Amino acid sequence: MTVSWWQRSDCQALAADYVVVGAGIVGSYAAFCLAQTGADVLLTDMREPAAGASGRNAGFLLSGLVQYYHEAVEQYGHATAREAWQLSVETRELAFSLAQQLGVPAERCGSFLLATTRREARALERASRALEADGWPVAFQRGDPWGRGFAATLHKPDDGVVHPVKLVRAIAKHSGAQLVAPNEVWAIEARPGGVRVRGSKAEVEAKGAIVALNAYAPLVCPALAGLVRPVRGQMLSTVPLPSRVFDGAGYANWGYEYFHQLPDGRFLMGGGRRRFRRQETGWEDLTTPGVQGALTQFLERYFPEVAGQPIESRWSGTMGFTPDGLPLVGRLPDVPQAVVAVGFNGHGMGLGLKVAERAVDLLLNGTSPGFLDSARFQLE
């Protein structure tokens, strides 16, 4: 990120015990955890809490990773795959607990992984067997109980949805941290015994920092270039529909399409980028005819009664993807008192809270973040 001299010519000098950069789900909760220790915490963002991907997603609280479970076992090994799944379950339960405490709308409506081809149906069945063998509550069914043309379903009854913007903003509000926003951070520097976070509105000196900028982290932390890739996700929502057409969080076509009907009847639909993966990269906030058209085509095939309804909103959000599909937690090599928690591969709501806890534990106590450790890659 770049900030002109004119923009920062009147920035104020501030001090805190710890500063958290990025007020999405990860940064807001990291600030919450730090403040619980009695520390003086400053939370800062270039816009406001939940302005980025944390406020532009479907609000799904899903157990699991990008890959189906058996694929994760094959890629990471059984122990790591099981630990990652457990982390997602703990995040989901923590999110539901926080939502209840803070008065945020949430619903344990269950999720459905939906196969759109026979090949994906076979993969879902393998995933189901692997999950059942490890004791996770799932139910696999060949065919489509709704008669909409899906090839198979995998039901996870304990998953659900939450209002993501209200959750993030409630966490930030009740964190006990001082919020400084808008404050576009353009550099994070080491100083004796701590860090200096330089922004357009404020320059903060602290003992330590957590960087929770996800896809935008490489713009401030060059060491993350090539390790956190910005990927655009697009969504749409209809006007309220006169009747219920689907209950639960739907996750179809290997996760490339996802949908949910809100309590007020609005139908949310996201994804559509599978055929446009090269184009859907970068930090530009826009919607494109190709992806939006793909969303419409999906609705026309599987939810024709929704496809003809007026579209009320279209939007995009930028996600951070890593080379191996797992988040990164670690110290910046040139700023050792700054810890990053980034790269959620489209599952920030599903993993972010517990990943934030590991980042805080690393910063305060030097505790290894385990399989999330950025040491698996070479930071320079």
Ligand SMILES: Cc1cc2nc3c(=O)[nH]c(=O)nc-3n(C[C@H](O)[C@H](O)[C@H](O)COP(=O)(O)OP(=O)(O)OC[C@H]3O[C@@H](n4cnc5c(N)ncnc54)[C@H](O)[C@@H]3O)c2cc1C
Second form
Amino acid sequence: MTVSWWQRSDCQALAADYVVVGAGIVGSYAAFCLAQTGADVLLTDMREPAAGASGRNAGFLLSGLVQYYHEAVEQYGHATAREAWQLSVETRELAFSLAQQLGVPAERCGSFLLATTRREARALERASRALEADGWPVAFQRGDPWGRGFAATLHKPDDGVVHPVKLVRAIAKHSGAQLVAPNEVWAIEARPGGVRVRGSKAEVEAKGAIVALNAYAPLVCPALAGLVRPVRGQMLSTVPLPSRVFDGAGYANWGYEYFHQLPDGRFLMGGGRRRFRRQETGWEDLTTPGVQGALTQFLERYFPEVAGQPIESRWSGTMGFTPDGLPLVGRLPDVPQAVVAVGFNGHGMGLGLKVAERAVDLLLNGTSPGFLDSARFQLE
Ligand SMILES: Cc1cc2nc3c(=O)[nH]c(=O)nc-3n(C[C@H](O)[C@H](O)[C@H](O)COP(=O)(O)OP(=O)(O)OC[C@H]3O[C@@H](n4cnc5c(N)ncnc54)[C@H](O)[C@@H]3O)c2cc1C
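Form predicted in complex with this ligand, following the form predicted on its own:
First the chain shown before, then all remaining chains and molecules of the complex.
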């Protein structure tokens, strides 16, 4: 991104103890945690709170990671997989508790992982055994209790859903941080004793910064190029349906499709990008006939009573994917007082709050973020 001299000369000079860049679930909660210490905190966004992926997702508060549990154990080792799962459980509980305190709609409706093939059913059974061995409450079943043609289900009774826009906006509003938006940040630089965050409307000097830009981080922090990949996710929602078709958060086809019926009867569904992975990258905010058609095909097969219903909204959001499927927390190499918390691989509602806490702990106390440490990769 480039900025002209004219644009640079027309911005406000501000100061704070800490500045948080990006007002999604991660940035808003990081600002909340920093302000809890009594610090003067400034939260800034190029649009408004929840304008990014945090306001465009399914609202699922799922325990778990990108992979099924036994695969996570194989990839990261048992201790890390278990700790990552625990982090998702703690995030879910924190999200429910914040939603309750802030008067945000949330529902502990349980979630169902749903196999669409026999191969996936076998994987789900292995995941279930690995989860049970570690004491997580899950229930595996071959077939499905609704006779919809799923090959197997894995029920996680404690998961649920939240209204993501209301949650993020409430956290931002009650964080105690000053919100400066819209302000498109174009550079985060080191200065003696801290950081300087340069934006279209404000230039902020602070002792430290949290960078919570997720998919957009490489556009502002070149060090993250190649480590955080923008991936588009698409969704749709129907008009309110007259009857209940599904209770719970459904997560099918290795997580490529997900759906939930809201209390008012609207059916929300996302995914459809498995066959379009090459096209569904980048920052462009649009829906495509291919992916939206794949969503309809899924509905026709598993929820025929929903497939013909009028669609009220279609939208997209941009997720940040990392090479190993885990988020990144660490200092920017050229700006040591700026800590990034990015790369949620489509699970930022399920992991973001506790990851934000680790980023704040690194910034304030120098505490290692453990398995999230970005040092596992070479930041340029
Ligand atoms: C369709 C879809 C469905 C999903 N479903 C789920 C789900 O059900 N459960 C789940 O756990 N996760 C889900 N996710 C993923 C989840 O939404 C994200 O992981 C999470 O919202 C990331 O939060 P964040 O705060 O890191 O990033 P974001 O919410 O993307 O926030 C980044 C913020 O930075 C701002 N910004 C960008 N560039 C600049 C700049 N230059 N200057 C200033 N500000 C800037 C943006 O405006 C934005 O507000 C889904 C994602 C999508 C797209």
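In this text, the rigid core denotes the largest set of C-alpha atoms whose superposition between the two forms falls within 1.5 Å. Computed from a prediction, not measured in an experiment: that's the story for all the values here. Residue numbers count along the first chain shown, from 1.
Taking 2 Å as the criterion, residue 9 counts as shifted between the two forms: its C-alpha moves by at least this amount when the rigid core is aligned.
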